[in-house]
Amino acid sequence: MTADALIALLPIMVVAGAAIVVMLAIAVRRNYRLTVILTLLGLVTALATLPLAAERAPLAATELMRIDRYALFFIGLVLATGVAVTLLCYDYFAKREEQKEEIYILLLTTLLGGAVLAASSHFASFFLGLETLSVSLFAMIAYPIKERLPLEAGIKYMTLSGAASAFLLFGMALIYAEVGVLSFAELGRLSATADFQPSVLIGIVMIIVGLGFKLSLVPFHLWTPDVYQGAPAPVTALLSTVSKSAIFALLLRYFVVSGSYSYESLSAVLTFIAVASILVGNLLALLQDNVKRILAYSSIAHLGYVVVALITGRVLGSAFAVEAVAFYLVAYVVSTLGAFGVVAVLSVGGDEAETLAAYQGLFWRNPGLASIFTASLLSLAGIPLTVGFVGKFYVFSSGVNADLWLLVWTVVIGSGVGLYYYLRIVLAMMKSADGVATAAVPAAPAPLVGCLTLTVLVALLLWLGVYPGAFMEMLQSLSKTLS
């Protein structure tokens, strides 16, 4: 291990160290505010080390992880998301009866798993990062142990995640049995010079099945609405953003580096998954009256859009796929954090604000939160002047340029259907409980930390929607570094 390798790994090492520091601090003296401060200090310090790591990139820090600008970008996205979720957790758990401090240890280990996934270039680190992330999420989902729904959601996620891990390991075993290597780069070099047996393709499909569960893709999506509804709102925000972005970063690196784009039949499998996820996610969202379940089915559809961008890489080249996937994931993360953040803020000190009835008249009770929620929903719908519109435009244009017209029309139809259920929530916020708009009344008090976090998110959502040029240029340079 060289000094350069240690510096390149600093963001990951700082997050791991922060988890240890927080654990020791809790063991010495329980102090909720101190725990939150230590968590934020750890995450901000890890973010501050990203430029130092970038100076050493690209670098194979170990045989298992490659630190390049692609990895550092997604590590930064994971850590920034962690900061936002930490701030949303602060008010949400402050008045809860259970011991609150341990949730931040689990949050840090979840982010650690996501960071490892973003830098993984080997099946071993792939699996270790995924399990670190998943096992931490089990406990976070079921953290309010005195409540039935979180426990039920935690058990469902744990059971099905175990089955998904079995598929992953079986797929890796089939590939290793045929090829004899676990490194993505070695697999890519061998695939360029040799014809593999069908067992390799079967192994890749089994890996996609395992990751399909983690990404909530159809037909592996059935757990998603129940778990999203049962988990505490800030944990749902973490589950729907960090796990999805980190796993997709790993999947894209695997496809590009290992040569999996060369399998034509694999594109057919991914096309089916993308079409099914977009249509099923959007259509089932129409039937829901629970906001968390609506957003759960929405996330299924959005990950289908990302799969479309992944597929186009086979035709347009990996650079365009990286650019489209990275931008869409950023748009999805910012918009989803804003949406679930409003749910978390409205759930402080009481029951989860998850039914449509809980949002009726919100524009008159708290116009600030209602405006933030509306902006987040419109971004998820892909309305112009939001980052969601630019992300969806990336996916649409990539499908057109690749002549994948089935996927293009599926994106168009799915976006049209999605607009209906997003506007349904917006209209509910404009009506009072009896369905008639009322005169403005004094806003209900809302937690300061959560509201400031949401304000930053919505400002970012609008800024990237109106002035995306600088960010696009950065992604164009980023797309050339994946290896």
The other form holds:
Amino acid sequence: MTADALIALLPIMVVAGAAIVVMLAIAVRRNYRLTVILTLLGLVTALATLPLAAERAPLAATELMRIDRYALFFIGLVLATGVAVTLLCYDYFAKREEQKEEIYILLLTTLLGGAVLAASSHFASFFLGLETLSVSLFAMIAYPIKERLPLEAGIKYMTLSGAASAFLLFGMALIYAEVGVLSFAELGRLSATADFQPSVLIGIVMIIVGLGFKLSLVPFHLWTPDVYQGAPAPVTALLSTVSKSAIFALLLRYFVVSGSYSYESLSAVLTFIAVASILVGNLLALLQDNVKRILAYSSIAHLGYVVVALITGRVLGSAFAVEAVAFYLVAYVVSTLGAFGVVAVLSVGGDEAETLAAYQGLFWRNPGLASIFTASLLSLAGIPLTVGFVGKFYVFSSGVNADLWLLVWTVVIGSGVGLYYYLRIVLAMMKSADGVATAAVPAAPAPLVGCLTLTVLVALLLWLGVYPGAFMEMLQSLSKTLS
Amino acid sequence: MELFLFYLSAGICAVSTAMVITGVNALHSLLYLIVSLLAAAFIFYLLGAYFAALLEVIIYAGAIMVLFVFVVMMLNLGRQTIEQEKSWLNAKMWIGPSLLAALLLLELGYLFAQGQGTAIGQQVSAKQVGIALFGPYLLAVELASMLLLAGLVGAYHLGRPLERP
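Same protein, different state: after the form predicted alone, show the form predicted in complex with the partner chain.
Below is the entire complex, every chain and molecule, led by the chain shown above.
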């Protein structure tokens, strides 16, 4: 490995190093604040090395990883999300467990897995990154071991995740048995010259099944509401943002680089998944009274929208798909972090603030948090002036340009239904504060760190919504680097 | 003939794995799991991956599974469990895994009797495995170590004894 490759890998290596440093620091002396500071320091250092790596890009660091601007963008997204989640965890876990430092090691290894996924161009690094991500998440979901729901959620996620990994491995094995290569680029080169139809196609479908589980797309979504509800709120934020965006980045790279767009029947499979995810996610969210479950179903629907953008890449070319997917994922990550961040901040004092009743009259009790929550929900619903609107516009226009009217109509119907349940939460917050509300949530002082993080997130959400031009240009230039 | 050997050991692998997941008794399942891993090792051997077969036997079937069996048995200390352990030793318990393992042994004996250590695929030596691991797959080795770290930290946290209030 050359020195250039090592420098290009710096962001990933710094995160891995940070995990080890944090572990050793905990082994020497348990100090909650020091652990958090070390974690943040590691993440910020890793973010600071991104420009260094970008100078070397594009570059293949062995066959396993390809550091190009596409990869660096998603690594940046994963790490920035990590910073936000660390800050949200700080208040949330401060008063809870008696051994709460380890969650930051697991957080760092989760981010490491996500970063590896964003850069991997080979089945081996793909699988290792995915497992690092999932294994860390099992433990994070079940972190409050004295409580029942998190443990149940952790076991559910672990069992189903294991089954999904088995599908994934079987798919990879089928492709390898037929083509004899493991790197995406080689696979693309070979399948352009020869026809490997049946087994490669079955392999790809099995990979989609495995990833569909992790992305909670519809036929594989059954675990989502339970796990989202059971996991501690900051971990839910991590689960719904980092793992989804990193895995989708990998899926898109796989589709573009390995030439999977050339299989026509694959579009039909993905269309079914997208339509089912959007409809099922939005319709089931209507029936829920638990904010975490509503957000879980809404995330199923959102991933359906991203799949729409993925499908259109077949007609419109990969560059536009990359741009649309990347923008939508950023919009989704920012809005979801905002929404789950509010849940986390409100849950600091005691039990999880997850029932709709707990939010009743929030506007009168805590106008700041309520406005932040409203902004995030409106962004998830895709209301203009928020980043969610621009993301949805991307999906919509790519569907129209590609003449995929079934998908366009599904997106329209889904967005319409979605508005209803997002506004239901907003309405609950506006109701008068008498009676239930004060009893349901103890009036804890809102923690400073969490509130500051949320303010920054909302500023970003509005800024990207009002003035997305510069960001779109950046995405346009990076979308051409993936090939 | 090699194909027949392959299908036989693949069949043993599938049957014993099915017994693992349908078994009610943990120890019974573990015995079948060991057989399943041995069958997988035999398939590796047939394919010419001697080193992988060796590791499969030494690490999975040998170290990890035997450790599991020991832990399961050690957890059941005390007088009343002696009866239980006696019941584990009846024929119904060990005859299935033993038969399957004996079949695998016969297959291995046949291969040795042939004298050439025949393989269906290409022979891969330990040296080649090492060169691949620390050459093109160096990052995979490092990543696997981080994966193990995550698993270890998670297991430590989740498995730590709860303080009684």
